[in-house]
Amino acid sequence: MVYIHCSRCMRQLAETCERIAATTKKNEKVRIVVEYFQSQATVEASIAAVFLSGRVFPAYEELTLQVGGTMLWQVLREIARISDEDMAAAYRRYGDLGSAALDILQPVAPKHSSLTLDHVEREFHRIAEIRGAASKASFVRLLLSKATALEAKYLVKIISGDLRIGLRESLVEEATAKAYEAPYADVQRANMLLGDIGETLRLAADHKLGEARMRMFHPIGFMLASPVQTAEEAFRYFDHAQLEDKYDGIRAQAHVSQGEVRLYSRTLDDVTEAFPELPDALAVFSDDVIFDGEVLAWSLDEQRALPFSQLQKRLGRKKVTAGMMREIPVAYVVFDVLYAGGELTIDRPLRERGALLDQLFMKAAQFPAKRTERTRSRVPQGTLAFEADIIQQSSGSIPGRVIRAPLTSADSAEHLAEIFEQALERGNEGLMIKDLNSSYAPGRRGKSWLKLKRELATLDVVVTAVEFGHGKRAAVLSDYTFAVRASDTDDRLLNVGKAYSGLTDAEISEMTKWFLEHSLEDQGFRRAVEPKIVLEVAFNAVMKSERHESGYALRFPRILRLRPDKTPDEVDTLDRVAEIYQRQLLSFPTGKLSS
C-alpha cells in the first residue's frame, strides 16, 4: 500500500469533509474516509481520524479548548471586517456558524495555506493551555487567519465540536478497518481501550491492534436500552430475562484503581465532583474494576430512591456543600461490571456479569479495615432485597452508599406487569428487562435491554434559539424553540416546536446565563444559540405543519426536564417524530386527537 504525503493536507481534510457532507449515504461516505486515510501518511491520518470523529482532542485526553460560540463569532466578524448585522445575515442564510465563515471570509481569506495537520494540533494545544479568553481569541484569530475560506469553514466546525456532516465516531473506525485491511471488531475494540481513535489508527496501520490495552479512567460508551409499550411485547424477543427497576437518576460509570475513584456520565463526562460522599465509598473495592450504575438522590428514612427532581437540586453545582449533602444524600446503585480482574469482561453474558458483580461485593464486604460501618437495606424495594449495601463516611461525615441493583425474574407477561405496577410503587420509572444471555454493547441500542415505563409520548430534543418570556420573565430567557436531527446519517438539526413551561425559575435563571454566553446571533428578543442543551420535551400530539422545516409540529409541548447527560448528536430522529405521528393515526383513526 502507497501513502503520499499532502504538504496541503488541512485543505485536503476540508475537501473530503466537503464530498461526505455532500452524501446521505453511509457506505459512500466510509468509502470517502478511507481514500482520504489512504493518501495520507499514518500520523497525518491518525491526526485526522480524531477530528473527523468530531473531536479536537482524543477521548480520553481531559483537554478542553474553552472557545464558545460567541468568541468564535467576534473573531470571525473581526477578520472578515463586518458588522454584527452582515455577520448575523451571514449566520441567519445557514444556521451553521461554519458554513457563514466559509461565506464572510471567502473576500479577505489567503486563496492559498500551508497549513498542516500536525500544526493545527499543535495550536489547538496551545490554545486549550492558555487561561483568559482575550488570549485565547488572539490565538484562535491568528489561527483562522491562515487558513483558506474553506479550511476556516472546518476549523470552525472543529473547534466548536459541531462537524455536522454525517460522520459518526463509528463510521471512522469503520474507515479505519477497511483502510488498513483490519478487522473492524479488532478497531472497535481497541478504540473502546484505549479512547483514542487517531492512536488506534496507528495500531492497524502498523497490524498490532492486539497490543491495545484497558485505558483506566478512559470511559466505555454505554450500553442502551429500547423501549417497549407492553408486558406481552417484551416477552417476544427473549425467555431468560432478568428483570431491575428502572431508576429515575444519572447513569454514571465508575473507575476504581488503587484507590483512585471517578464518575463518568453518558456523556462521557468526568461527574466526580457533583457527588463527593460517593469516592469513599467505592474506594472500598480493592481491585482495578469498572461498574456500570446510577446515582440516585437517596431517602435514609426510607432506603428508597427519590425522584429525579431531587437529585436534580445537586446537578451543576461548582461546589457541593456538606449541608446540600445531607439534605440530598445520594447513592450509587450498581447493575454491572464491565472491567475487573485486569479483563474487560463485556463478552461474557449477563448472567456471568451479575455472578462476577456479586461476588465483588461480598470480597468488599470483608474488609473493614477500608470502611467504617456497614447496612443493609432496612426498608426492600417491595419483594426485593438488596445485597452488600456498604456504606463509607466521607468527610463531614456524610455517607455515600453503593448499592447492588436488587433483581428479579418473571415467567410470564402477567407476571412482568404485575412486577412493572410494583416498581411503579416504589417510586420508580419502570421496569428494565434484560437477556440473561446478552453480552454488553458499548455505546449500541439493541433489543438485548428493553425499558418498559408508564409515560406520555416524549423526545430528546437540542435547543436553536430562545425568547425572553413575558411577565415576570421578561427578564429572562424562557421560551425555547428546539429540535431533532434530520436522520442517523444527517445531522442537520430541523425545529419541530417551541416551550415555555416546564423548567423552575432557578434552572431558567442558570439557562439564562448559558445562552446570554453561548448566543450565535442577537435578533432583539430572540436569540439563535450553540444548538449544546438537550431537553426531554412531553406532548399531547404530533402534528403535520408548514411551520418548521421538519414538516412536523408537537401539540402543547412541555419540558419534562434538562438531559445534561445527553450530548446533541443522542437527540432524536425526524424518523422518531414520523413514527411517533403514523401511531396517533393508527390510534385515532378519525384523525381527532385528545387535547
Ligand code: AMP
The other form holds:
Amino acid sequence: MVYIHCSRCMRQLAETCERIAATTKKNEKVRIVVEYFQSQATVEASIAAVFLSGRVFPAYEELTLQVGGTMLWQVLREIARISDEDMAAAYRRYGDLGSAALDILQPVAPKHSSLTLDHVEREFHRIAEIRGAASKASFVRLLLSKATALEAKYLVKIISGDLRIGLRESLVEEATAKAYEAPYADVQRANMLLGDIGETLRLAADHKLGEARMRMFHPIGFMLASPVQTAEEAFRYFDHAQLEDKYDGIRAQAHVSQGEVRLYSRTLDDVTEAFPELPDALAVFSDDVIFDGEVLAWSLDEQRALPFSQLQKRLGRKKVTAGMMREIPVAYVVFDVLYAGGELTIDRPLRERGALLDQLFMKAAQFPAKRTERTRSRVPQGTLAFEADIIQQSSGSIPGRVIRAPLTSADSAEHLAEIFEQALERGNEGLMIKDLNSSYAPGRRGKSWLKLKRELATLDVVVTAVEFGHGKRAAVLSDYTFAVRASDTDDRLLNVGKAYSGLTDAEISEMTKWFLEHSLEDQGFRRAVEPKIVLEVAFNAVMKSERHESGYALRFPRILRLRPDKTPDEVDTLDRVAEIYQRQLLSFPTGKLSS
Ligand code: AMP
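Shown: the form predicted on its own; wanted: the form predicted in complex with adenosine monophosphate (AMP):
To see the whole picture, the full complex is given below, headed by that same chain.
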C-alpha cells in the first residue's frame, strides 16, 4: 500500500477533535471546525464533515460497518498485546473505548503515520462490504495498527458511532456555512435534501447549494414533536390546531414512484422488507409521492390498532412469513405529504399539505394505478377491513392497508381532554396537536407539533450496563442501568436509574443475546455495554440522588418499551430530567421528593 505523505490527514482531524472536545462552548467548537475546513482541500473537508457528524457513512447510505464493541475490544487488546484485565482497567478509567485505545496503544503504536482521510474512507467501505466477523476484524486490525494512538482513539470513536465530542450535525452545518460563506439556511436545506453533509459541503465550497434537489428514495429527516403535560397546556399553544390520534407503531416515510415503493424508518434505514404487504397497497398512488406516517399492527377480530408489542413480534424476525402477516397484519396511517407531483411541499403550511393529502387519496381511490409486475408478485395475504368510522372520517381512504389519518379539532381545553380520552379508548397512545400554519421541519423537534400521552412524563434513555436478574431471571440479563445525555452539546452519558420490569420474556432473551455480543466490560455481576439500546421509561417521580453522577434518580422506573427506532443521540438530556423535577416541586411544594 502506498501512502501519500500528508500532514493534513487523519492526524490533523484527530487533533481537531481533541480541541473540539476540550471546550464546552458551542461557538468555540464551530470556530475550530471552520478553521479546520478552511485548512483542507474540499475532498478532505467533505470526508471529515461526515466523520465529525458522528457518522461513518453519509446519513442516506444504507451501509453499516457491523463492527461491534466486543470486536473492537478484542482487536485493540491484540494490537496492544495486553490481557483482558488490563484492557478492562483501561476501559474503566474512561468509560469510553476510544479513550482507552489512546492509553493502551501509546507504547506500541507508530509515533507518526501517513494515514489519509481518503484511505480511511475507502477502508470503511471495505469493512462494511466484507462478510464474516473474522475478515472484518482483520481489516479493522490492519487499519488501527497503522494509526498513531491519537488517530486510533478517533478511529475507534468513529467506528463505534460514539464520537462524544459534543458536536452535533447542526454545528457541522453551521461550520460549513461559515467556512464557505454560504447562508446557513441553504446549507441546512441542502443537507436535509441530500442526507449527505459531505456532498453538502462540496456544493457549499463550489457555491452550488441551490443545485441540491430532493431525490426519490433518499429519505429526509422526520419532523418531531415536543411533549405537553395537559390538555390545557396543549390547547393554549395554537390558534388553529389539528388533532390526530397518536398511533403506537413505527414511524415510516414512504417513497412511491412508478410502482416502486420503499419505506424508511426514523433512523433513515430502509425497512420495506419488514412490511411486505405495504408496497403493493402504496403502489396505487400514481404520481411520485413521499408520505409521512405510522406503520401499525392491526387486529382484524377487534377491528382496532394492536399494541406496539404485537408489531414488535414481527419486527424481530429476519424474514416475515405469510403466517406472521396473517397473524399480525399491518396498516400504514398517513398523516403528511412531503413531496408530490414533482413539488417539494414541506414549506407549505400543514393546512395545505392536509388538503393535498386528501386530494391524493381521493384520486388514488378513484383511479388506482395499474400495478406493475414487480409489485403484483407481492400480493398480500388475506384482506383487511378497518373500523367503519375510521374509514368514513377520512376522506378517500384507500380501503385496506393505507389510511389517511382522521383529523379533528377542539374548541376548548375540556373538548381536547375528551378527544384525548377517546383516542386512548381506541387503543392509541394519546393525541398529536399540530399547528395548521406550520411548515414541515425535517429532523427538528419543535413546538409546532405537540404530543400528549397518558404517562405524566416518560424519558427516552440509553442502556449503559446490565445485570443478571434473580429467580427465574437469573440466567438472563434483565436489569438495566440507563442514562440520559448531559446536554445537547455534551455527549457524556449520565446514569439516572435502573429498571427491572416491562419487557416480555422473549424481548429479554433477545436483548440478553445482544448485550452478550456487545459487552464492553465484564465486571462479574455487571456488564458495561455499548450504549446503543434506547428505552422509553415511565416513573413515579424524579428524585435528587447522590447515587448517580447525574445527581438525579428516577423513582420506580418501568420500561414501557424498547425504542429501536431511536438512536442514542436522540435520548433525553439532563435538562429535561431537571425540568421534570422542578415541575414536580411546583405540584408538591413540600419537597418530599428529594431524598
Ligand atoms: P415519541 O416517540 O413519544 O417521541 O412521539 C413521536 C412519535 O409519535 C413519532 O415519531 C411517530 O412515530 C408517532 N406518531 C404517532 N401518531 C402520530 C401522528 N398522528 N403524527 C405524528 N407522529 C405520530
